[in-house]
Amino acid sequence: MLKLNTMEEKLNKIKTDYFLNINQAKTLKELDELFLALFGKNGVITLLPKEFGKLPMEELQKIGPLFNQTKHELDNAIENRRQAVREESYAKLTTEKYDLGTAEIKPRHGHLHPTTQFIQETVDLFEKLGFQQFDAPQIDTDEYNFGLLNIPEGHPARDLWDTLYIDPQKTGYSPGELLLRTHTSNAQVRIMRDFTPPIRMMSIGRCYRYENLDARHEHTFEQFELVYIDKGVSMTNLQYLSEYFLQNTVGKDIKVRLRPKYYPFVEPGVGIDGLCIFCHGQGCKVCGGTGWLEVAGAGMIHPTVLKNGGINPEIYSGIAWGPGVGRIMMLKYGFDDIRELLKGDLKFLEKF
């Protein structure tokens, strides 16, 4: 059996010896390591107990007070060497002088992606006009992205768009009804009902679209909206616009021309597009054989929209105007793949 002297000898030793290494710690780390050594899962204090089973009930009456009084010296010493340490880093800290007259600062080389630096040129400049930017939320409803917009359910202009559908076990929202926003067009009834006219609104961000990729599309992409809604506005007001836009950001000479195109959510709407600076009209592969980018999608308003958004379109009109900026960057600074713009590769960055 046990005797008492034999367990009093262990707590002096393990005393002995744990005061030694707790004094001489340098570092909170240290202690933390001792701490642990001590009271952690399989620590001496916290495996000791086990032990104490093999003693006379006599003994254990006597062992237990000292084991506690042990326990509480250790614990204790941990602490006060820990506050110890903290005003010797402190002061330590307040005494030591740095000479950084000597120091060498390298210069950074980085500078902000160029879709980042393109869009702001892009918030400066419309700026001016006196448009405001607007936020949409880029995860969205089908009221929002496409009910709202004069594109119903099962109707046929939403195979223009491959819409990204959020999965409706993990949301909550019924099958269909969440989704990745296809366009920046979901931010024209939200602005139509936080606003009154006179409206000069832009909307700018990132879009996704399950596409089939080349060097014209990607899944994953930004771009701008504008919403300008006043008394007699008209398609004058639009091809300002866009020659305004083009001018100012690919240069002055980029021939631009307007086709007619359906979109559900303007009537009437027309297609904007740039003549392509790699085959100069020819024809290649960046802008499909036909000689032109197209760089945008605009029209005017469509009365329901108008509606939907609480203006009468009796008094008001409007024009929605939305290019993607990947294409517009492909035109300004004569890249062929608006891939390139997402893959981070560096040496094509260094271009900008």
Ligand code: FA5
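A quick note: this is a predicted structure, and the numbers were derived from the prediction, not measured. Numbering follows the first chain given and starts at 1. Compared with the form predicted together with the named molecule:
- Splitting the chain into two rigid parts for the change between these two forms, with each C-alpha assigned to the part whose superposition fits it better, puts E340 and V250 in the same part.
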Contents of the next structure:
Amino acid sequence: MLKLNTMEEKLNKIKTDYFLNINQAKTLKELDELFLALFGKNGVITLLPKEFGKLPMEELQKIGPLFNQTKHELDNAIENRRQAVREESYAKLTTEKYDLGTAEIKPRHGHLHPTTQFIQETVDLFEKLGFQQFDAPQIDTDEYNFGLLNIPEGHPARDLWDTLYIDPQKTGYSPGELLLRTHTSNAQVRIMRDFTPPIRMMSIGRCYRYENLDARHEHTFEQFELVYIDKGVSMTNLQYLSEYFLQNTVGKDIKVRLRPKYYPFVEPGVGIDGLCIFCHGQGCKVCGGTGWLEVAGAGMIHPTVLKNGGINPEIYSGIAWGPGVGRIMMLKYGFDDIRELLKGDLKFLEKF
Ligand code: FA5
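For the form predicted together with the named molecule instead of the form predicted alone, what are the coordinates?
Below is the whole assembly, all chains and molecules, this chain first.
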């Protein structure tokens, strides 16, 4: 028959051994291990009551409360020590001093895509002149992309843009009604309808064309639309904006020319060219042998378009300007194929 004093000794031994270990524990992990060693499935406290059956009844009545008290004390001791460990590590965190001067600073890999960086620079430039950003949809209707811009159905000027139409069976629109915008000029009439002059707005984003691809033509590319409408706006403002933009992005030495170009939504219309930096005007495959690289189309907004936007052309005049982001980047960074921008070639992208 098991003796009461033997069971008491056992309990006391567990208590002294574990109290010591609990008070010496330095981490929460050590305390978790001690908790499991006592109260886990095979823990000493969990298993001990199995031996109580060997005790006579009157001794069992004495050992029962003793056991419960020990169990309670050990449980409390672990919880108190846990709290102390937490407080110690918090105090260490708030008082410990790190010497950042000797810390190893690892180089950062990756950066924003050069097109995104260029767009941010350009937005900053025009915000300084009071232009605000405007969003227009990339999937748009024929009406905003062409009709309201003075290019009605069947107009020969539609051939200037190789358009990608959206399958009518998938959308419920009529054939030819829904398309991927060919230019950011789809923002023009929306801007006029949403704001009253004086208007200074810029709209930037992707355009899509069913193009013959070459060094200066992509099927997917970014354009930048500027719309400036007020009393007395003239081609002089356009000339100034072109120089301001190209000199501040490409460089002070860039040579720019404006030449007459037909667009149905402006009158007069111009093409804006930068001298080809690859052949210095001699003519090469990048500029198509002309010596100049066209970077933008622009002009005075056509009175019909102003009227479509609800603006009286007798009172107000405006300029619209549509530079291609990729073409200007070619001049700024000196790469000779616009298709590099979408290839995702890390060797090319790491140069920026
Ligand atoms: C237009 O898209 C007119 N919306 C521009 C405009 C705006 C005219 C406002 C008048 C008033 P165009 O198709 O010429 O015009 O394109 C303008 C510029 O976008 C080009 O000068 C070129 O820089 C760029 N661009 C055009 N097509 C491509 C292409 N396939 N790949 C890359 N850039 C292109």
